[in-house]
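Form predicted on its own, single chain, as structure tokens, below.
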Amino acid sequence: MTHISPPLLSTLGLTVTIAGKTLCQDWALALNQGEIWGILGGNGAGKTTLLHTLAGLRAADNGQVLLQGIPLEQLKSRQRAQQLGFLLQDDSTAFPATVLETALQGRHPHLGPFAWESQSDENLAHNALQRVELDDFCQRNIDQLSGGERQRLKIATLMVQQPKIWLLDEPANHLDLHHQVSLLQQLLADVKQQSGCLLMSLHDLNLAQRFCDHLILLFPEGPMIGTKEELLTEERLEQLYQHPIRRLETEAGPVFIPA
């Protein structure tokens, strides 16, 4: 008999409400190995709330979130962190630390009690910082970093963590055009190499077109799930954003612009 692996991340009968508004009801979602998902919706649509719920940072009103078939609440926080990496849209650091020390925090879920980082862990951190172009900042304190540099450091820390499931809230925040493209390319390469999956909220339709293969559109009446080809149409996007959208065909692929 062929053994079928469960989805890396899935939901069962999930209901989420916020401020009296139902974001999703009795919802089923399944993210499988190698899949790249995007969440699209207007301001206040619930993108961050949904990601927080899937990460276990916010309780659902009903239903379950499962990591590789195991309900999230049955896993200890360390077990969750070994499988799931979460990029917060905005956060504040309570303690001063250097760039290297911060990147090394990604290894903490994989260390035993009272264990210190090994040379292998430090090598992983240095490699990740090099990939995000922060390798010259290793000993700089993080409070001396710009917004874009902090975002790149958060992404490097996730790379060091090496999760199977990546949940990213606005990963392109504070990044210039070069770093938006180069870092998303690298993240997708990591996901594919680790046979993982990635779900990210985005405001930029063209990043969704370029990097995602599946999408969740957050409409007021409930989420719509499908492939990029099914959902990235002028009609659906105009309904989602309540604004005219034009799709232009270019040599690099479709481009979406507001009319």
Contents of the next structure:
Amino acid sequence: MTHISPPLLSTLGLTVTIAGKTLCQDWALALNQGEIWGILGGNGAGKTTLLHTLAGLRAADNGQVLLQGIPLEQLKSRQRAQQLGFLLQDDSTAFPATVLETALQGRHPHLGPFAWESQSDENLAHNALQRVELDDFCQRNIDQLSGGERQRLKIATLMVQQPKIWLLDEPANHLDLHHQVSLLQQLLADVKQQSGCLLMSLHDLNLAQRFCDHLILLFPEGPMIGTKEELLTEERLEQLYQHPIRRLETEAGPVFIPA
Amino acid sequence: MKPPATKADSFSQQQKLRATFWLGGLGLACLLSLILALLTGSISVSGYDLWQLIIDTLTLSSPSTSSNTLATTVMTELRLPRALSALVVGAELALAGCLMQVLLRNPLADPYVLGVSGGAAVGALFSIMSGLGAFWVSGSAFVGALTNLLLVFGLSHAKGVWSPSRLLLTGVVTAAGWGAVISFMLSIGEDNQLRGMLFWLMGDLSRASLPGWHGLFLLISLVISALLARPLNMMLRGELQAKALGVSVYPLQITLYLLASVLTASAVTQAGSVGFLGLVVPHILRLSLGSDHRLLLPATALAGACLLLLADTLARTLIAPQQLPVGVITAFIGVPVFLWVLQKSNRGLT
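With the form predicted on its own done, generate the form predicted in complex with its partner chain in the same format.
Full assembly next; the chain just shown is listed first.
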């Protein structure tokens, strides 16, 4: 062990079950500073459930999740949210709110109970909206945004939250090719700037190849952990998705296509 | 087209200005309605009498010789307690409605949707049927409301699974149950009691006395709701999103449920089940002010207070000397105003 400080996010004997299915049993995971992790798995493999458990949005059946060595349940929700940010798959527009208001909500864990957002909070929000190319929509109501724009707004809210540990549930959802790449690049830059770590579930193997250095493959028998080089092989991926997959070497790096 | 906001005046600065403007305006409206309520009625009171009364009260002097004692008595003994009650009840109902809408994640929820008023009504009607006095009617209404609070809470928590939609269903069905009991009581009630029972059900302030502890409770609720305001903003984006941003969702939901229920219980104890106010006021303000609860909650309370007082002043003067139950007026005003605002906001969206 070369790490003197505890890992940013780790688990201890973690067991997660959903609807009678065991996702992982007595499982240990450690995410360290600077690491970018991906979770791959088929539909219903439990990517979201696992992410929610790691973020404390859902209770584990057994074992612990630790944030920088401190068990999650010993932290107040607000303290947790100061360190750990989560990108949800779904969002709600039942009540009206503007784009700027929504982005500013990312400051919530950093503000006292009666405080209003300060000028610097607002600058953070404007800056994030600019980076996701939504700064022209500040006063627009969120129910007037397209699916991709809403996804970008959620990412901006997360950037405004400035966590150290970033958990993203399918960040590439609804995004066009340009935004998939440019927003993931932006997010990775933020992770680096915060000296943090990132864990995201992905469906696109090529995004995983391009952005991740470590992977979790969710097999029915349990999760498999390893580096990208170990796990992104035709054989393993075919086993994971139950579908033939080809790896092609191109000048832009390896590319995966379903055969 | 609006000009793009300049970067110089910041958004939160603008928000604070807007809040000051709206809350100041609504507070002024409350004050004017109070003056109006004190001055209008079957016994005429002049502005001078009111001025004299204020001066006497402020200087703590005994009524000066020039003052009109009848006018003073009418204002302090009859109109002021009723007007203050109207302000408190209006604020409580509107605030409870606003909280209930966030708790149930439904912009169409009102304070009565979970059966608080039904429970209170059964208690109140029982007292009226037993020929008990006003104190007992209020008391048993409060007991009925609290019974409903515990019943719905317990039932929606049975088997440990809990969600706002489960709470809503449990509440709606319990309310329907109370409705059946109310119908039964009305059908066996004696003719001379029916009028009192119906007035209670429609919401009526004619029996109201000084708000007393209800007013104190309203003030405490306003402070609590100021603490809850930003977490409530997060809740609008969904439970999980609120959790992800560091809101302790379950304790917040319980607080919301208790606060909204007790506010409603306090309101119906004073005035019976005044309709529409708790649905219409928060909704109208949401459409015109947006949904930042730091502004919305106090604005809703002030607007509810002002509207109920105006409605009650109308109720006792419209066909004087006969008095109408204020619930009739709130419905008459509330429905068209609500539809108008809805139409207007639809135009704004497209």
